[in-house]
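The chain below stands alone and is given as structure tokens, in the form predicted alone.
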Amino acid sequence: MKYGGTNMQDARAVRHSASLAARSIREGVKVVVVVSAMAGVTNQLLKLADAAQSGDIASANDEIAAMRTRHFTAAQELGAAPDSDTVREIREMHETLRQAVYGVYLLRELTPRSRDLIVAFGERLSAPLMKLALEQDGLRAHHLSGGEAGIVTDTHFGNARPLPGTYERIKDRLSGLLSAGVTPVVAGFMGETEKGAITTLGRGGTDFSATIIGKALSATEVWGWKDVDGVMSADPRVVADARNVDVLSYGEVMELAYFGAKVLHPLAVTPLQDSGIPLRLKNSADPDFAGTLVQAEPRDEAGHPVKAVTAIRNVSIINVSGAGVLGIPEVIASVFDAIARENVTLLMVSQSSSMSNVSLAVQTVDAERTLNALRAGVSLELKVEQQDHVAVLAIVGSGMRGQKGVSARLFTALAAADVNILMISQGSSELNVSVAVEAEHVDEATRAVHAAFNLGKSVIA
């Protein structure tokens, strides 16, 4: 069972999430708990390190001091005394937290591993948190670190991947206390390298430290908490009548998270697919409602082709033109191997059937980065620019595969609703078609094609 930053943010919310891991195993499941952060802290913890690395350790102190607080009376809530191991140790996590920010403001230098480092105080603080509301509720709990889990990672600091030799070692370190009847709570989103330097799984890492820990341990199957009652036809802040999916298949949802669903990481399914263990994301503050299934096959429904609507936005268009783009593979190759140097994640790649432009999308925080590279690895006869204020818009789906006519109810609606297409993208495993559009038109473009398609209408159930 994985909890979400909002089912850990105080108190109150702690003591709910336990409640609802004692229910299952009071009926006789044995349970590992896996905890985000706090809500919000994961963010206030980058902030106060960036404030640290511009010399604000002022700043960087107040923030630390406040998050210490909150940590404090969450414990004080659920019951903890004064002089208990769990203020004993909030109290040193904080103390090292606060040299580890020292640190940085001393060098003046943020390093990405000073970064996981620190950003990973938030779910470590959490940890204790959690297996004393599991306490207070009667059972046994031990709460560990994801190293201490047995997740051991590459050296790729803020989105490390876990190694080969990790599910073994989670399965040792595990299975004793459930064995025992103790309930492990991992604190999510991190691991640690083979030396022992934490590392983290990137933003949302805690879903992927759960599966990661499900595929070890063989389970039935994980459970995502959250705060909503599971993948939405769309993103509901936006369509009023966006709905509950009630089924959808690994390729989709690993799709609907890549372009920006926020309901997963994008590599959380990653682990369950050979066991073919089930995922369920479900609604904590209603635990009875089914919630979404996420298992190997997809469930088609005739006339049906879309599941959800999508989108990314902060992004950024980079183009790269010229005469000697045309016909030349090894230019081709000098774009992306500039680009992966970098590692940059792109979002949408098209290139135009002459070859004279190749367009890529990516978040614009990376745009600069992107764009250096390009200038810097391809030929200098070759134009590269950059387009901002743009979104990428994807709708997914498997019964797309072999339908005709979905791309064209797209473009339809689109046009429609006075929406200008950057740029269009299409895997072949046809589990979706994507478009960038400019920035200020995507909630119109996103309510468009969520009623073009029905998504608003129970079909989906």
Ligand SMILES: Nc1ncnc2c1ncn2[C@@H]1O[C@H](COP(=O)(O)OP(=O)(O)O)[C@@H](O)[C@H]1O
The other form holds:
Amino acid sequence: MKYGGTNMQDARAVRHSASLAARSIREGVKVVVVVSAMAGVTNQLLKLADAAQSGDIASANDEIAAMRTRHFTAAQELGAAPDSDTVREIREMHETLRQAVYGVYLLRELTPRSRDLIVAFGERLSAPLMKLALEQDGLRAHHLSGGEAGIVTDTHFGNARPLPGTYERIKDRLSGLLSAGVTPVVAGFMGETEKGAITTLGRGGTDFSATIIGKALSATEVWGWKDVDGVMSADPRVVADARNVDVLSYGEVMELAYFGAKVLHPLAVTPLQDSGIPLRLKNSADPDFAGTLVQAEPRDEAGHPVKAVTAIRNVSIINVSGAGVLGIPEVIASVFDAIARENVTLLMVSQSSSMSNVSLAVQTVDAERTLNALRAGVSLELKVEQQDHVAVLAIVGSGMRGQKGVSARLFTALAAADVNILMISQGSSELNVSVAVEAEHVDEATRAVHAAFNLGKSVIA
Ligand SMILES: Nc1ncnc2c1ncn2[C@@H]1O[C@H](COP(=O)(O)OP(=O)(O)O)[C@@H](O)[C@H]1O
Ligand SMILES: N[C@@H](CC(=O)OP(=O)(O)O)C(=O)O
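Since we've got the form predicted alone here, give me the form predicted together with the named molecule too.
Now the full complex is given, and it begins with the chain already shown.
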């Protein structure tokens, strides 16, 4: 069972989260609990690390002090005595965090490795709180960091991937606890390299920690507790009548997560794919509601080829052009080589059939790196231009496979909403169609598309 930031945000939320796990444990289910940082803490840690690097140690220390008060208050409200293990552990972790941040300040250097060490404290500080709440509920529990739980990763700090040996190691580390009737509480989002350096799995990575552990233990199911009814037909903050999607395939949920549905880490289902372990996303405020079941096979409803619409903001389009030049395949190869070297995620690629133009959609944070890599790596004289303030909107659903008219319906809806399309892409898997639009129109575009495919509550429920 995975609990996100909202489900860990204060003592009340932690107590409720623990009660949900306790309910299953009392029914005889063996549960591993995986926790995220309290809501907002990860962003706070990233911000204070940047402040320390830029020499502003006073603000960094103020942020740490505010965070420490939050952790101590939660511990106290959960019933921890001032001389308890929980309070001592929180104090020690905060002291180590303060020292690490001071080191960044002295060196004025924040490497991806030190950033991971700092940012993982969010999850490490949540774990003792959950352990305490489970104990208060009458259960036995033990908390572990990601590394202690056996999550071994590569050295790709900030975006690490589990190494194959991780699964055996997790089984070794957690099976004993489970068979002794002790509930392991694992700090999510983090792992460790083989040499013991702390890594993180990318934003939203606690979902990924949970599925890695689920695979290692051949879990019956992995549950992600959310503050929404599972995966919705659109971001409920944008579309008021978004409704819950009851079943999605691994492939569909990956597309949705990749194209911006914040509800799940894009790689979270990958560990489950071979074994077919189901993932359930459930609302902690309504635990008896089934939520969304994510499984190997899609379930399609006749007449509803699209299941959800989603969007990524803060996108830039990089346009590479030069008449005739791109007709040479080696040049195309060098464009992709340059991008691969920078490890940039391409959201969309489109090439004009004259081969004189390639457009690439990337996150705006990656745009400058992409531009520099292209200018340095592509030898022929090409024009490389950047367009900012773009968003990518995608419709997802396995039911659109072989269905005629889906794109037409999408384009008609966008045209009726007076939204201009900058780029179009459809994979041959036919699980999604994506379009780039001007960022300022993305919300109205999302609502228009949601309505055009009859995804709303009032229509289907
Ligand atoms: N298609 C979608 N379905 C469900 N939630 C979505 C979707 N798109 C965006 N969201 C947003 O994602 C949030 C859940 O993500 P997040 O807060 O990261 O989860 P966690 O509870 O794991 O921390 C929801 O509150 C919702 O606002
Ligand atoms: N705390 C990390 C990892 C995570 O998964 O968080 P959440 O479950 O609250 O999205 C983040 O903010 O990225």
